[in-house]
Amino acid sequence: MTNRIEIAPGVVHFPGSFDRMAQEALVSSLREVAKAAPLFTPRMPRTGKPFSVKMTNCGTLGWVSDTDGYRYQPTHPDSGAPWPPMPPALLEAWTSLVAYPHPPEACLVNFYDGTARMGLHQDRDEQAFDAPVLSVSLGDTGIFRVGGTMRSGPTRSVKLQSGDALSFGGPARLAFHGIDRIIPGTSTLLPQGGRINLTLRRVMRP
């Protein structure tokens, strides 16, 4: 049975879900969602200035940002071409550790390098808000900080290992969080090192 640990109301920790083999076979299976959606760089809305980390998507929508603001759309950025699917092993982590009744829609796929980050912010950009959010990190460890739905709030952090999973719904569906940032050299399962991120989410209401 996966660890549970509760770090927060509704933000829930699995450590180790996906073993060494599990890791590299998905690793692997991101490599061809790679190959039919290329890493962008996402821009802030309004600024243009560029997110430190890079990223695709796949599944059946896939979100975006750029000067015309944050969404979801079915199509590349830049290709115009569908999102891939997604991997069965992220649809088997859904249904193993959300307790929501729905297919995600849309998975985000985040790379960091050693330098990136992720500022606090909510995902709200989706319309099923009843649904929780599931991550799956690869690679180097992460320094995850969690908060409440006000910015100025206490935060707590977690380190996220390569393998682990974090779910946050119910009270923390809206909460605050982000990455502070990434231990180099803390996982051998990306040659090149860093870290990616996988952000399984449900976009419409069922």
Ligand code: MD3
Contents of the next structure:
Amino acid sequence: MTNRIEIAPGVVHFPGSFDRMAQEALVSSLREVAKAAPLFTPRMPRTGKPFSVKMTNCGTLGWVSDTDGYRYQPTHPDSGAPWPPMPPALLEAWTSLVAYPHPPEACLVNFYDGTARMGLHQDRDEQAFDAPVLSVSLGDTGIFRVGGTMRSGPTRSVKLQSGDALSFGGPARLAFHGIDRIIPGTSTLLPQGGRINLTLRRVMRP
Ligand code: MD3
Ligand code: FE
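Output the form predicted together with the named molecule next; the form predicted alone has already been displayed.
Every component of the complex follows; first up is the chain already shown.
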């Protein structure tokens, strides 16, 4: 059983949820995911401006963003191939950390190099807002910012280290959040450095 720290209503931090061996095993399964579904560069819907974060997905649905908008779809935007299956260790983490009786369909894999960031946003492309979102961090530490359900509200920042999990449910499900920056050189997990974030989501209402 890993530590469970409720840092705000509905926001639960599980520091060190994956030990080093489990992190290495996850990275090796993600290398297989990226072979089947190569990282792509998402673009902003209106402007076409590229994200600094590269992405891929596993599971039956994957999140994509291009000039047509944000959406979930069953296939890779470039190859048209179905997303590879979710590694069993992630489904097990969902079952053990999240109190929701249905499996996630989507695991978005975000890759941050030393300069990538993600601006403050809400996740609202899912239909099942009653389901929490579970995130797992691997590699270099990320400085995560989370606020309330209004963009203009106060925010706080939390360092996310390799192996940490974080869940957002109930009042936090529609909280604004983002990644201010990563701190290069803080982990030896990824030989080339950088940070991987996984977000497991229930998309469809059961
Ligand atoms: C709070 N990813 O992919 S994970 C995203 O580290 C995203 O890559 C960040 O935000 C990352 O959409 C943050 C933490 C997270 C994920 C989903 C949330 C926080 C959340 C959904 C609702 C509220
Ligand atoms: Fe998000």
